[in-house]
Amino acid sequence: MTSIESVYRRLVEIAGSEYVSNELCDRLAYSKDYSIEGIAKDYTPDIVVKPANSDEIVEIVKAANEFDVPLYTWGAGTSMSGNPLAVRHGLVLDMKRMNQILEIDSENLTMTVQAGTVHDEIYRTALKHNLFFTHHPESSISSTIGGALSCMGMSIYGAKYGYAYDQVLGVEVVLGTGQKMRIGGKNYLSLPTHNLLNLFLGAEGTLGIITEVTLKVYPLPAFRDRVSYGFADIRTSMEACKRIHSSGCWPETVYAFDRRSLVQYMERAKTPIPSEVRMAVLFGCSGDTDMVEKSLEVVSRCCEEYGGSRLPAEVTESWWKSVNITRENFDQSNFALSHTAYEPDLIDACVPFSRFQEYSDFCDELKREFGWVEIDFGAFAVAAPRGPIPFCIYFSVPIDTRIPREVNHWFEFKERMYRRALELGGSVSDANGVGLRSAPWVREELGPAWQLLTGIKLLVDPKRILNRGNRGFD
């Protein structure tokens, strides 16, 4: 008997037959995620586990140990970067059913919610207790609040409140080994030497496997209002978020596209963009009626100050209705559902941010090289959790996922823009996952601190069954 097959039984004494599958049109489901790395290899899994508990999680984790079967831990599949997929095959855990909230503490402010629980399920059952959950994604109405800690989980809200590990107060997390432990809690300052916690945020369920999770809210904002305001280029439009910044003003919301972006979210709602344009931001605020107003002033004087000049009220609202993806609002969600031909990836690097213009050059000129300008896919910018200043640049990349050439230029691509991303004093950003994207370059950006965390994962998961081959960990 393969360790596959005594596995597969194990986990039927654990789970039950109905939660346990081998079927390869149950196992296919699991076999791609949202990347372009989904497509040049096959990832399918040999079993899928749906665990009811964390107790469950911890007999399947010894499971795997004892039959030396990798495990992979699968929210709700909307990675972009090949996070969730099984690279050496083995066992998909799938933690859809664990999606409970347990919890909603209005006097102080926290929710404590199972790791397979959707953003949008977070946010409504938060607003029925008149409280506000911060992190909205773009996939809120799809992804899992544990996908989103795995990595750091960039939000529509993080210019004023961060990532989505920005939001954690303490996690339930097993190891491994099997092991299972809490840390932190409901205080804001409850760890008592190390920041243990995020050595579990942002791994991509290398370290450990999230199961449940205590998360900050904060009281309802009364009112909520936006403008954007369109400028001549990249360095422009920056040196305006500074200044806003230094005006002390705080936006929520901060998002700039260049022309060739903006106009694909733009596209399926017929919106005219003003010709002259080729940066734009779109700036949200909330709170009192009067401190909204007075903000919007703030940032329209600041972007005025740099040759900025206000969009049309279409313009923003359909730009806001875009990445402010609701159920009411879905079928508005231009980027999502406009591409059939081409799929678009994303190369995300965070460079210094007086580099921004030189880096958006490099890509401009690597796509004319690579011949994907008539096809031409922009570049955006977001600001979290520095206020109102960008911290991270994004290229998006049209690619013809059925012309197997293309998909290799890809992978040529990319690591071009990565390594020049480093060259220019960057960093690989993790604000959409690293995974198998951004992995090879991981370990040339740590140096010798890659020794160090090979050491650490080899302490909470001797047997490297989570997630193996993955982030670098082969």
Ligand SMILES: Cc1cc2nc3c(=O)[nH]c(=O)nc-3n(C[C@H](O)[C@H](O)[C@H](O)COP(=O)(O)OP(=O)(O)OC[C@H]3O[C@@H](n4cnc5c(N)ncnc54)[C@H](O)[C@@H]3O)c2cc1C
The other form holds:
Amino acid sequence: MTSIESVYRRLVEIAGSEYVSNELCDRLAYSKDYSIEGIAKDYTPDIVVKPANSDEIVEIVKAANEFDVPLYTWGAGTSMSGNPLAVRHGLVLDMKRMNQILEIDSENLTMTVQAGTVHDEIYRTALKHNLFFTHHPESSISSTIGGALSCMGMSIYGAKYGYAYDQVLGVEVVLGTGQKMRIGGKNYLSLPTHNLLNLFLGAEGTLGIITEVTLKVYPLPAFRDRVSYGFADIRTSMEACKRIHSSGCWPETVYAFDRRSLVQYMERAKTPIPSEVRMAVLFGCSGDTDMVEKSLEVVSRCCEEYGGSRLPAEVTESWWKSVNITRENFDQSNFALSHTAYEPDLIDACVPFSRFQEYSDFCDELKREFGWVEIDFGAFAVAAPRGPIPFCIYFSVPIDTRIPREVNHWFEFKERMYRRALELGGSVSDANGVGLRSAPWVREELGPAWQLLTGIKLLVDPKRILNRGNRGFD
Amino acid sequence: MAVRLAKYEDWARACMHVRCGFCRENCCSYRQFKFDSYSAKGRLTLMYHWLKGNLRPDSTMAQRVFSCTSCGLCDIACGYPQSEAIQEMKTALLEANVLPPEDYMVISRRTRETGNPYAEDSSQASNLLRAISKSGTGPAEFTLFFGCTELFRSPKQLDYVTNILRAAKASFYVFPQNICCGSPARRIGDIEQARAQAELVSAAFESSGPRDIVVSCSGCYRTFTKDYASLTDQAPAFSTKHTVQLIDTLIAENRLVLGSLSKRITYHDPCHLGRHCGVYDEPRRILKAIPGVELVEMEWNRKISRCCGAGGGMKVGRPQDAAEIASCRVQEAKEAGASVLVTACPFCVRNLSDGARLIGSDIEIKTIEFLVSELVGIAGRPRKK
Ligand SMILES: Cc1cc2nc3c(=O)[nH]c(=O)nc-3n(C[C@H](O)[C@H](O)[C@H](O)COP(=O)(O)OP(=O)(O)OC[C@H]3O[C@@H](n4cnc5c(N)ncnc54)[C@H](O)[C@@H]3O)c2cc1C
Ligand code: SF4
Ligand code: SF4
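Okay, that's the form predicted on its own, but what's the structure of the form predicted in complex with this ligand?
Full assembly next; the chain just shown is listed first.
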């Protein structure tokens, strides 16, 4: 009997035959995420297992160790970096059955949920208790909190509240050894010593499997409104955002898209964008009406000081609906329609703020060199964490993956973009996961710290069972 | 296969690119069968690999594809009407002789052999229809067409509908034959038989002359209004209304006066009537017109209404699963605080009732025609309850 057959039998004993499959039909659905890395090779797992609770996960991890079969934790598979992919095949651990809201503590502003819970469910449950859960990616109606905590996790409300992992007070985690532990708790300061939480947040499943999370929630703001402004280029839009910061105004949403990205986001709504707009920023504020109105007035004044022109209300609304995808408006999502011919992947690298424009110009130049012009995917700059200045920029690069040469071009393009970022004093960034996409440059950037990281990896996952071959871990 | 599915290659590729999964959490078959392969995302993945030649269709694949109830909720999430692509996969599988579990095929076989998916005696049903006396004195305003589920599984629906119309003094004619509209065959991909039924119905309508058809089954309604044009390669020569549209008009014209009812009621949108055809307001207006009724909405309503689980052959093919899915919907109705769950499709009523039984729920489940018929007084006088 092969190790896969043996582990399959064991998994059936652990999770029940209904929740384990080795059928190709089921496995294929877990073979690709939202990345070109995922289409470039075959990452079909051998087995998919969907555990009910953390005790089952402990047993599954032990079985994976015993039979030396790698295990890949899978939330919703919406990642944009190839990080949930079964690089060495083996098992996919589908977390979505663990979707229970365990506790809502309105008085202490916390919520405890299982890691496979979908964001929209958390958001809605909080609302029912007059609370606001702030992590709201565009994939909110499908992606899981465990996935978000394992990537960096951008939220449409991130300008005020930060990344996904800024929302965490405590986790329960199963290490690669099968040992289960809790780190942090329900207090807003639950870390008596080194912040061990950070080992597992943003770790993309390589150090442990998050099974339960205690999250921060906030009193529900009564009102929410937004404006958007068009600018001639990135530089002026950034200056306006700095000015907003100095004004003391603190929006919850700051998303800056270049024209091409905005066109892509308007695909379903078909809202026209004024022709002179090259860069646009969406600002949103929440709170009492007078506070929101005043804030947006200040935002508008600051934008206008830097030559910004207010975009028509219908652009603002279409834009908002296309990023704020909820149960009420998921018929506005543009994703499938705008992804038919091309698959966009990301360059997720952070450069110093002062060099955004230069990096973006380099990207455009390179796109021209590769023949990728006149395609509606472009640059995004997102304010995170905590403040109106978009510190994070990334570039969406559309590839016609039907053409194998184009896929190869993507890998060449990516190499040049990441190299350039490092030359500009930048860094590989983790705005949308590192995974297979950005891993090749991580080791180089970390230098001796890479040894420290692999040492930690060996301590918590000595047989390198967890997400083997991903994120630069061999 | 290549020809039938080629048209959907773009849709499948878009899905492979973005993998958003927006179609997943709401999909009743995913919720029931647990793996992603049972959502539109999974089925489009299968189509993609099938078209690429990486995957040979087999019974395992058929199981994944046929357990789609054609509810169309994924279409709302996706932007591409992926339920249509999945429907075509069913046909492509049948054409490739890859069959779904036997219980699904019963629908097709029975329709072929007996003219209706229940393998019941059509002539008896026709007798039942002929026994309904024509109403009114003048020329008929419209023709009532009753479908197989009403005739063979809930014949009282005929009384409910005709009682209402008699109370409104509407003059109508009842189409005197049982001919299956073709919906059940169509939903399990048997396009050939669906076509045959569509031609039979169209020819029968043509020869007996009705132009304005009224149906109370949402499956018939969808099939007449949305499928007949492609099944018969021409726009139907008749128009179709659902009874909820007719009753709504009768109320607006003051031809129906409804007695009062002090109950909290919720409305389940049948997928075929709501999402597929956009009929959301009429049934709600009817319920609001009943004095004393408090209409409460389930969390998932109107365009995002969750499927009861009966469609796409599931009720016959996997009855236990269909009932389990329905029990979730019943639970939702309870959570909304309703004591009555009303819908506008005899097929949904049957499945929701099975779902309620499964969880021991005492919620009342009925068609809107049943509810209204209890509240209409003959000649417009409210009937005392
Ligand atoms: C349409 C669309 C829009 C998007 N918009 C945004 C956006 O606005 N903001 C944003 O941040 N991202 C966005 N993304 C990317 C993606 O949705 C997020 O990265 C998301 O957080 C991934 O969650 P997931 O549940 O899909 O995780 P997966 O993709 O399944 O996994 C991601 C990583 O987390 C690991 N993982 C998953 N669950 C666990 C767990 N319980 N324990 C340990 N490791 C785990 C996996 O192994 C993998 O490494 C978008 C993606 C799509 C398709
Ligand atoms: S919503 Fe559409 S594109 Fe997204 S996963 Fe579902 S079928 Fe695929
Ligand atoms: S039509 Fe309904 S059952 Fe079928 S895949 Fe779409 S959402 Fe699921």
